[in-house]
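In structure tokens, the next block holds one chain alone, the form predicted alone.
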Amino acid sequence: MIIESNQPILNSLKLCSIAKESVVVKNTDELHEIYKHIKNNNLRYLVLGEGTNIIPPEFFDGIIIKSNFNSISFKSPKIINVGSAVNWDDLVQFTLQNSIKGFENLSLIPGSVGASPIQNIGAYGADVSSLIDSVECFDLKKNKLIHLTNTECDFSYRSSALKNSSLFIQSINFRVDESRVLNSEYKSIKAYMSSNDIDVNQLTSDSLSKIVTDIRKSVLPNHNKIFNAGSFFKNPVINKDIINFHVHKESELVIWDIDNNLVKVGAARLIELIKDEIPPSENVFLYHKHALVLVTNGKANQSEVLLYAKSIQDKVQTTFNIKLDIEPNIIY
């Protein structure tokens, strides 16, 4: 195990960011060593995957801990164990090759498997929480291994009990459920199938994955070429009665009913309606194909990104009386 000093924090927003220390761990023994190192030096720490969902500072005064747990194996015919360092879309391709259903709608989501339960990643009508059986962790505060069931993870919309915790995710146990039904009900999937004359009865895991991949490529930028952290704001879940419809009519918004009291509001549409009133930034912009995606030119820092995001939040608040929450993890 090698601890390096003053290493760049890789992140898909391409923000200039340096960490005091950085280390890659590959087994539990090394995690015990890291625990001692953190305790003896009174260090802050951050567990980091591929950096596709973070907004890092210019300098992180602590240690970055990265995983090298990178195996995929069947623990039983009904459970696959996947190391936290495995790339998420590589896992999706593995499930397609092994006829494991449920991962199709999550195709091409950037990042590592270890990051997936923290934000409860989701897309096109699916959430990773529905696929997870349990999570194998190491507690960096208690210096011990922990096994969390799906229920103990306390999953919610783009969040979980793992977020901002002291847990290093070693691996995740995913359920293999042959009875799963393909999920093609999401609006953009149905529109794609209609425009391409695809019969729902002929749909397969592979073809649904291709549909999702095509849709993502058409609206979301490749973070290796256009620097971004995916959806920057969560779709707010609120009481419909609080929405201000004085400036824009209800018909102009995208609203999904959840229950008798709550609705989910499309954040992209809210931003689309007010984007022309957002003060310009030198290094941060809205992606021209998707208002929910903030991009940088590779010259920005955390302060610039958050200032631009706040101008969007403030305008949405004053126009619609709706609070937008930032989805990527802000590192201080």
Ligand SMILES: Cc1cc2nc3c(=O)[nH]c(=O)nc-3n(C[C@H](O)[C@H](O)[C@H](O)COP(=O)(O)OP(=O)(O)OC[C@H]3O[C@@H](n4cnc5c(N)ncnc54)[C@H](O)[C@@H]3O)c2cc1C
Contents of the next structure:
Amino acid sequence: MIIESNQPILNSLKLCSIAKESVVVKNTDELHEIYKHIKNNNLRYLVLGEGTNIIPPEFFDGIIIKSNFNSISFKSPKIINVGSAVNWDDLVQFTLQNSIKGFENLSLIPGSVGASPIQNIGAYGADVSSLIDSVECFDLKKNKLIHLTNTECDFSYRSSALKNSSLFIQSINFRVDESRVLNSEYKSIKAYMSSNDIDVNQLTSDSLSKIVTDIRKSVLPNHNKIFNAGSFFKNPVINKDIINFHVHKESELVIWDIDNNLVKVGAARLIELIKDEIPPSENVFLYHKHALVLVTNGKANQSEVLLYAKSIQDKVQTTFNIKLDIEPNIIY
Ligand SMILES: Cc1cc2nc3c(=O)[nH]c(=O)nc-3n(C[C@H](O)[C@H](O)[C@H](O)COP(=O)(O)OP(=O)(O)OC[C@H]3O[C@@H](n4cnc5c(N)ncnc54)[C@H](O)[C@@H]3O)c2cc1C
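Can you give me the structure for the form predicted in complex with the ligand, which would complement the form predicted alone we have just seen?
All chains and molecules follow, beginning with the one already shown.
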């Protein structure tokens, strides 16, 4: 295990960012060593995956810890154990090859398996929380291994108990469940199937994964070419009564009912409606095909991104009386 100094922090927004120290760990013994190093030097730490959901600072005065736990194995016919360093879409491909249902709608989400429970990744009507049995972690504050059940992870929309915790995720146990049915209910999946004459009865795991992949490629930028962190804001979940419909009519917004009190509001549409009133930034922009995606030209830093985001949040607040929360993790 080698601790390196002043290395760039990998991030898909391509922000200029350096860490005081960084290290890659591949087993629990090395995590015990890192625990001592952190304690003896009173260091801050950040566990990092592929950097597709972070907004890092210009200088991180601490140690970046990356996982090299990279195996996939069957613990039993009903459980697959997957190392945190495995790429998420590689796992999806593994499940397709092994006829394991349930991962199709989450095809092509960037990033690592280890990060997937942190914000409970989700897309096209599915969330990773429904696939996870339990999570194997190492507590960097307590210097011990911890096994968390699905319930203990306390999953919710783009959040979990693992977010901002002291836990390094070593591996995740996913449930294999033959009774799962393919989920083609999402609006854009249905629209794709109807315009391509695909019969729901002929849908397979492979074809559903391909549909999701095609839709994603048509609306989302490839982060290796157009620098971004996916959806920049969460869709707000609020009481409908508080929304200001004086500037824009209710029919102009995208609103999904959640229960008798709460609705989820499409953040992308809110931004589309106010985007012409946002002061331009030199190095940060809205992606032309999707207003929820902020992109950079590779020359921006954290403050510039946050300033641009704040001008969007302020405009949405004054226009609709809705507070937008940032989805990627802001690292200080
Ligand atoms: C183009 C694009 C599209 C996207 N689409 C979606 C989408 O459809 N749905 C969705 O939910 N997300 C989406 N995202 C966000 C991103 O893909 C996910 O959040 C993903 O899980 C991040 O993985 P990562 O390895 O890059 O995590 P990182 O960005 O490296 O880290 C994210 C967070 O996880 C923590 N973390 C990472 N690994 C570990 C570990 N082993 N142990 C403990 N903590 C850890 C980090 O500390 C950080 O807080 C998208 C991003 C991009 C760029």
